[in-house]
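The form predicted on its own is given below as one chain in structure tokens.
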Amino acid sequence: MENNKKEYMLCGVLAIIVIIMSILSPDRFLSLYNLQTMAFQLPEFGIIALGMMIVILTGGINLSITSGSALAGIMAAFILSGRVMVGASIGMSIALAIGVILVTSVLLGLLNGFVVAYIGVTPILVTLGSKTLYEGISMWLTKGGAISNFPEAYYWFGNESIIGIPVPMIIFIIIALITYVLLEKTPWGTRVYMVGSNPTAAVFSGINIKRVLMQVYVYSALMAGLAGVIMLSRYNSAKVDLGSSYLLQSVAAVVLGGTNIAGGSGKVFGTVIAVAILQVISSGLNILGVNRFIIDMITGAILIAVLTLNIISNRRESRRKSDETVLVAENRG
């Protein structure tokens, strides 16, 4: 119960926000259209947040996650729009496009992971540099425009439902479950947490930190690529800023979900609930007519507030443990 305290609190916060939005705009917020819209929007955001979470667990960050998603999407868009494989069947084009997204994402993840793990450059600098690099390549490929006109069959990934459940939501649930199992139920997940909490102890435990970091950045890039599959389908276009608004939001969701920004602790369930909270806030304020820039300001304020509260909480916990240690030593003396 104690270990899940933060997650239970987040569920309570989500319930309160839903109630408030329902009271402020019951006809529109609780409408079937708005609920479906949120169900289609949340998965792409949630998948990127999971990709950000796994990097932050190791004490790093991936500022190139959305620009990498956009670049992989642009590479696939050339195939989907028929600019590369003229005359190919629709099924072959879609399969090849998804394959290109995944392969491109892995390559981008390997680049970040190699520089961070084997060269030793600080993650924030590496991913800031790769973010600029990916955006530059995307701009060069698209000439600043958008690539569109995909096969209608490709819309299935981002716009269709199965027994009333949106396909993107099904994809997100599967990915969230896989990430949960990998992080919280496997030895690999234990290694990821150890690398983030105490790298020195991890080395003495026989953990190959460089390999773990490489795998983490590849996994993060794969999450970005899978989110790109959905976004391409939903928007029917690929461009440089595809999904760019999710960069700040993903960091906010991870921190709000209870993941320590310094690494070492955090749960998938917490991140998922935090994603839902931010999605409800965004959709609710949008319905109320609040300016998009104001919503971004609120997201930034939430991030700063949560980081501040986490630091205060960690300091209090450290003082409490220190006082307990002193008290035990005095009693023994």
Partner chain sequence: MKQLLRSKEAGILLIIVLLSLLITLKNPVFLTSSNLLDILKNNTVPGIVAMGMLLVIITGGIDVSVGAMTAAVTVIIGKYMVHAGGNLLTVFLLGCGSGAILGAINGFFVAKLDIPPIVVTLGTMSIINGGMLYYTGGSWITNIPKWFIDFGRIKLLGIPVQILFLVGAAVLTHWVLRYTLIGRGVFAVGGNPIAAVRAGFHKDKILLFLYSYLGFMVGLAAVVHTSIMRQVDPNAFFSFEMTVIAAVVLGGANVLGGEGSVFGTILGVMMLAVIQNGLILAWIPTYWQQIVVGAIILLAVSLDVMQNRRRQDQLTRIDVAGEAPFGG
Given for the second form:
Amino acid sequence: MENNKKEYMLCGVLAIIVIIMSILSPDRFLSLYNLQTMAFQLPEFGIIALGMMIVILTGGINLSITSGSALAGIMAAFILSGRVMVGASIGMSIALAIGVILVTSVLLGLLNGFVVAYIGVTPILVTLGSKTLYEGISMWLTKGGAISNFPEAYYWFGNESIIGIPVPMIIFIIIALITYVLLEKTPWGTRVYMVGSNPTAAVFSGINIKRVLMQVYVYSALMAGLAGVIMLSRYNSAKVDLGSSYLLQSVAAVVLGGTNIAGGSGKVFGTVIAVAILQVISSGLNILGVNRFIIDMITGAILIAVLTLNIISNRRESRRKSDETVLVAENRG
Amino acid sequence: MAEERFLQMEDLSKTYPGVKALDKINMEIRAGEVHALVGENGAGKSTLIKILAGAEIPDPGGRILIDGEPVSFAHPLEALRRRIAVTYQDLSLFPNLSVVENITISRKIEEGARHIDWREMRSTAQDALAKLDLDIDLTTRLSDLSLANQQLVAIARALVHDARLLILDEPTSSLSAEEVNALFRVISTLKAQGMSILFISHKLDEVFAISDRITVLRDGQHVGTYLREELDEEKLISLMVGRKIRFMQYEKRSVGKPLLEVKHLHKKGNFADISFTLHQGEILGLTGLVGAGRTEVAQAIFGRIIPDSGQIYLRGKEMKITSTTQAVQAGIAYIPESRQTQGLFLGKTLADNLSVTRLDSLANQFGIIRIDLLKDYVGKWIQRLSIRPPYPKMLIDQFSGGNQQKAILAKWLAYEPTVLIVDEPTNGIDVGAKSEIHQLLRELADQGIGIIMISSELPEVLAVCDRILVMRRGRVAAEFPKDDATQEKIMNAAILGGDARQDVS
Amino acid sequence: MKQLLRSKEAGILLIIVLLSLLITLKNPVFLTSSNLLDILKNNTVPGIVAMGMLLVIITGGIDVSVGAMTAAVTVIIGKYMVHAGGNLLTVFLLGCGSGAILGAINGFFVAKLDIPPIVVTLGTMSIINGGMLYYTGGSWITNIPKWFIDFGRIKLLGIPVQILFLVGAAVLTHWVLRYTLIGRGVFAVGGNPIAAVRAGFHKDKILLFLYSYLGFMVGLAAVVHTSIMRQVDPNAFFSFEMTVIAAVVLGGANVLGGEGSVFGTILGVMMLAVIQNGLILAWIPTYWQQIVVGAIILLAVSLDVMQNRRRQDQLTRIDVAGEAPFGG
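The structure above corresponds to the form predicted on its own; please provide the structure of the form predicted in complex with its partner chain.
Then the entire complex follows, led off by the chain already shown.
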């Protein structure tokens, strides 16, 4: 039976980690300042993780996701910093910048989606290639430097709060809800899961898997772009490695959140909780004075440990499945 | 004939979750005999082979003895060391490697070699090919060879192991008559040298032509082992089929207007000059040996294989289908042969598997799937096809083969197709479920759907179909109306080619 | 197919020659022996690692942790030489040994636990990088002993010693792939994993071996790198894995497994080297290299896949009666 056991377990893990952190550092971890910092940091990571998740659901991976954020962000930064479109009003240039981010993201997603879906190249290679390509273009645009000095009004997206809730958090909540509804409540989302579960059966069920894959990569790139909107505002600058640390972390969050790395299953809620877990761990350790590099190591170790546990616990089940496959072969012979 | 006992199996069983594939098999293979292993699909032949080859481990309690000494194989290598070599039906060769390596590599592993001596390997391979009277360039990449030659390479590989027991799993399925004769000459030579051969085939004429003794398996059980002289084809078939329930025989119905017309469909390396008409309310059987091109024709109609030439008309209108999505939109449904790899979404629920073709109709005006509609829909189809157990949220993996197949059928029935193609729809499911599926197909035909039923199981074809096409080597070899068809006539056409349409080769 | 592979390599060679001509027209310095030797020397490091990566890619795997591993080994041998002294032999042993151990860790997770290689190596990349940067704090190791620097200056018949190591790695890898059973096992696993097990190969041992072999090459490359740079920069290998994977893929290896050659991989390395050098000589900013490489990867693999699909489509499934004989 399908159930939400994984998600409850993750909530439990999150609660335990929060308690441990609170005990280890009661005055600082539970301080309003830290909670707010986390609430401002988490959304960009969370949005990227959702973009990674939808690709992993189809059995792929998007290694170009953060490079896409950076490239779209850099394009927008040119407008925000007034380097192009000089003389546009502030409101105008902000609207335009966001428009540019979204359009650029869609184009980048179309490129990945086209090569994966219509040409049929493995996603790892496609996105490694496009990662290199995007980084090259970003480097070319920025000449290796950072683009900064955005209009003050743009700070709003990443740094302001509405009735005490950070704006980026609101954006994240809205996006997570939309993704949840799209994936888990619509025919389209069901098809995404089906393509990931068994692409051949999906083809034989009349699903246009090329179109579904194409849309998935566009959605993923769109998430990267929206994360870019927040990151630009929070860092007040754009450069080639904008958000690059989220690449690995997003894969870790998706896997930790219970999404099958081979595709076919995974819940938006699981990914969101996993993002929170990783965020609490890294913020908490940071407050405890643990070195940033050690936190990187821990993230990598969590990724491998979670998969190892998953695989060991799934071994029995998968062994059963492979036996059934043997049986099918038997029946055909 | 040598009477020396060479290999014995005692109480050999193999259980997969929910299925007993082999049930206490006791049989022996003598030195220097050709021993045929026959049985219907799912009788347990492949499982037995895999156990002998070390690819599957039998249930505890059973034993294998070689020269009276108990052996157990945990890895294929251990079977090879005991001089048991197999050519699998899927050949198990390396498409990216040369002929030399495909023939000799497993020998090298068995010898525990660390280095590759290409010159020695070439001469070993050359010798093996010479034994088979075969002239293939040793440096050719395997994937550049014809299937027949690949088959012979697989046999050559078994030869270099100095096998005492050579297991041939359906070795003739892609060979021409001359090639089969050549293979039989080789088998005779090997036998004269004292090698035992376990020969698996569903072509009974071949079984009688080559074997000394015949073992019959049925539903995982050992029915008996007989001298060839003790049996004739009729007797053998009755042993294979046993006291099985005869399928309910359906009357031939009057059929409607032409629905699907296929004209001179051709795809190089798949099929040639395929023409037939499917009528409204008709079940058209498409039969022939495995590898005759039936599935390929079906997939061409379904847009999965793009034919080189020829036309397909649906209700008199020509269709140019280049994708399965287009085929489905045109009202053509196809239920593929392999349930597990092509039909089911494993790891997903029964409800998911049932609703995949009708998702859009279950959503409200905002595009959100309505849980109430979904529930009604799934409940309706579970009930209509009496899928057991009736739990929509149970993973499809946990259902029996018959119920899985019903789920696949249901998702297409819900789609209300014009033409339904079913490829081996009752493969590997129990008799009761088979009858239910036959009944369903008949009901659908009565509603006016045109059905093409691909099946190797002749009693089933004869029971259910209104008309039967027999394919052989990529062509339609014969056509029989229901009243005129018998198992013998169909087998004749499938093996030798029909009198209706002459074989050109 | 062998001919096709050959023609694939011939195609790469042709592109390299054309590029070289173009660059020479723009800047004749390119075609001087000192520049060519320089190019070779500066690409020995990705070249050596690509030899190991080739094996991984032939089995259909991938390793994105090679950048982190190479950096880690340079730090290990750098610290060792600075603090313990040692000699050439111990440096090589330590470098190759620690590399092989790091590789074996990847191999363990891939072979024994069946975790997809991309995820395993993403994880180890993060762990190794984090550990190394924590340990060094990102600071350079500069006081490399003179005897090691002298070693890096050795030339035999005018050829820098580093190039000889690349040649050695290439010859060794070719030998492993062509003349050892485990090397053929690499191709067998890449071509048909089920058949490989049935033929008696131990798939997990092969996987463990080749990830360790890649680690060994990483170690060797780290020593060679240090002998060229004469210092250790923990951040020098940022996105190095991309270069290596690109070289192997451009060299004609099929990421779905089963195909690849040492000669092709060397050509892939050379192609990237010529592009990089050409851009420098033509005074085109180096970030263009990334754009060009990214575009080439996308194009090359796309063409490869399309070609494969055409072959697949024309594949003979059924020996159709009356159809002209084929194959053989």
